[in-house]
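The chain below stands alone and is given as structure tokens, in the form predicted alone.
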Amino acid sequence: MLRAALIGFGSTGKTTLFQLMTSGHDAPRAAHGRGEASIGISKVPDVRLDRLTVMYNPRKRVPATVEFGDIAAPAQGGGARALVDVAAYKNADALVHVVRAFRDPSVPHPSGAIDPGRDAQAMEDELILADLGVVERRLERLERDLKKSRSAELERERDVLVLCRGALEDGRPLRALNLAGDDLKRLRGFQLLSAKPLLVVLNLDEADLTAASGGTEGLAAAIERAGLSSFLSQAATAAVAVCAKIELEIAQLDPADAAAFLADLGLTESGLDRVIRASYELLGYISFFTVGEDECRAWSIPQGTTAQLAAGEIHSDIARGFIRAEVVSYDALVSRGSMAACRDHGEVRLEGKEYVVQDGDVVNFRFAT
């Protein structure tokens, strides 16, 4: 399951967005103490799962889910450092930064004028400072350990962290380093915040929403007006536009009225759908499906996941006893109308554990118990 953590300063609409992302589903799990996050689950909309459900008429339809964490807005000037020890933030796959672009005199901005570019950079600076503290403390311990005993692994970890410290001291987030392979693995245990992919959610006025949601050109224009173009040019960073207040109201309507309201605004999908789709694209996530009379289900995995690892998303026993995967594409299954017809036309493939699962694959795993 994809995990995302919401960040944002006060009066940005962050909590409203959290309510939007989790509305209509199970009640979010509230924070019970300082340093804890409220946790909510969003169901991932997928018309392919809808179609498969109609085909199989299963007892259960189970969409993929995204977990969102929300914590009280930090104060500018060191507040983001408190996020370092919050489990929902340390373990998040991505950060979702809610940036205010709406104008509302009844909700004054803590910094005065509305300036999304300034706020985005201010939060980035907070994350960088929080990570710099973590890196410096680890380097101090490493230096002590290396004086006692030389180790090639510890020396390489030190070299990577020195590289990270240099970037952070220059004001660059760690996601901009594009670390890969073993070097990236060395950092994972620290769960550094500025190394995580960042989705900026531009929280607009209702009047600006339609234009900003009208394809890539509309979003690009909104980003330019917000002064975020240069900020969003860095690696592993993306943006999406919403009007959290009005879209939360829409989400609480019945489906027919919500669809009509969205159409009146000129929107083809809800704010929930747009944020989740942007999160998937940013992280390179895809979905595969398992189908049958008992259950039709969507599973989220990173691009490049092998069949055996994908099987582990369902259950560790399936991955451990993996024999083979029977795979057919969603398009072929829907076109033929049944798995039997796909087999007759040679469109069901037998794949081994190293097969890379593709978006839309319908998979049946064979395994030994």
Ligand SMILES: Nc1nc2c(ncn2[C@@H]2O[C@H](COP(=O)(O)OP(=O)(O)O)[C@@H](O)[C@H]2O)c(=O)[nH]1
Given for the second form:
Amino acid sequence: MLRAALIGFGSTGKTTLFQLMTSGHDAPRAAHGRGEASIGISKVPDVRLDRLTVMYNPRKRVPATVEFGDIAAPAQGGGARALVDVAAYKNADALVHVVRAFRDPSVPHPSGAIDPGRDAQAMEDELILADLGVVERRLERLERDLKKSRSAELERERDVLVLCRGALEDGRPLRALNLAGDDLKRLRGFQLLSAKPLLVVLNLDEADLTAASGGTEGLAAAIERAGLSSFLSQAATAAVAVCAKIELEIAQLDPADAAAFLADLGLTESGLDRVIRASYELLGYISFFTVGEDECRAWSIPQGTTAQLAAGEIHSDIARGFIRAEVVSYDALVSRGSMAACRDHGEVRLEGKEYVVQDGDVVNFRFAT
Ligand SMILES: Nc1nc2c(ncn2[C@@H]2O[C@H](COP(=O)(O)OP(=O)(O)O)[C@@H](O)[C@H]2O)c(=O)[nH]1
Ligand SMILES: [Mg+2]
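Switch over from the form predicted alone to the form predicted in complex with the named molecule, please.
Whole complex next, starting from this chain.
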């Protein structure tokens, strides 16, 4: 499951977006006191799962989910360091920065003027500063340990941390470093915030929303206007535009009315759909499916995940006892109409544990218990 942590300064619309992303699901687990997050779940919309559900008529239809965390806003200046200690944010796969672009004078802005470019950079500086503190503390300890005894692994860790410190001191986020897998693993335990992929959610006035959400051109223009173009050209950084307030109101209507309102605004997808799609694209996540009379279910995995690791998404026992994966593509299954027909046409493949699962694969894992 993909975990996203909402960040942003006060009154930018974080809690409104959180409600938008998690409405229509179980009540979120509320935060208890300072330093805790409300945790909510979004269902990932997927027409392919709808189609499979019609085909199998299972007792249960289980979409993939995205977990969102929402905490009280850090104040400008010294804020992001507080995030480092929020347990629910430590395992976040991505940070979702809600940036205010709506002008509504009835909602005061702490710094007076509306300036999304400034706010995006200010949060970035907070993340960088927070990471610099973590990296410097770890380096001090490492240097001490290395004096007592040398070890190739500790030396490599030191080298990576020195590289990180250099970037952070230059004001560059760690996600821009494109570190290799092994080095990323070395850093994982520190939960460095600026290393996480960043989705900027531009929270616009209703009047600006249509153009910005109607296509990539509109979004690019809104980004340009917001002064975010160069900020967003960085690695592992992406943006999406919403009007959290209106889109929350729409999401609370019944589906037919909601669709009519979206159409009125010239939108083809709900705010929830757009934010989830942008998160998946940012992180390079794909979906595979398991099907049957009991349950049709979608699972999310990073692109490039092998069959054995994908099996582990379902249950560690399935990964451990992995024998083979029976795989058919969604397209083949839908066009043939049944698994049996796919078998007759030789379209069901038997794959080993190193097989890289593809978007839309329908998988049946065979495993020994
Ligand atoms: N006009 C307008 N107001 C918004 C929008 N999103 C949030 N707000 C309002 O801004 C205020 C702060 O929103 P909230 O979600 O609590 O912000 P948070 O402090 O970042 O969690 C509330 O009064 C919201 O109704 C928006 O897109 N447009
Ligand atoms: Mg809030």
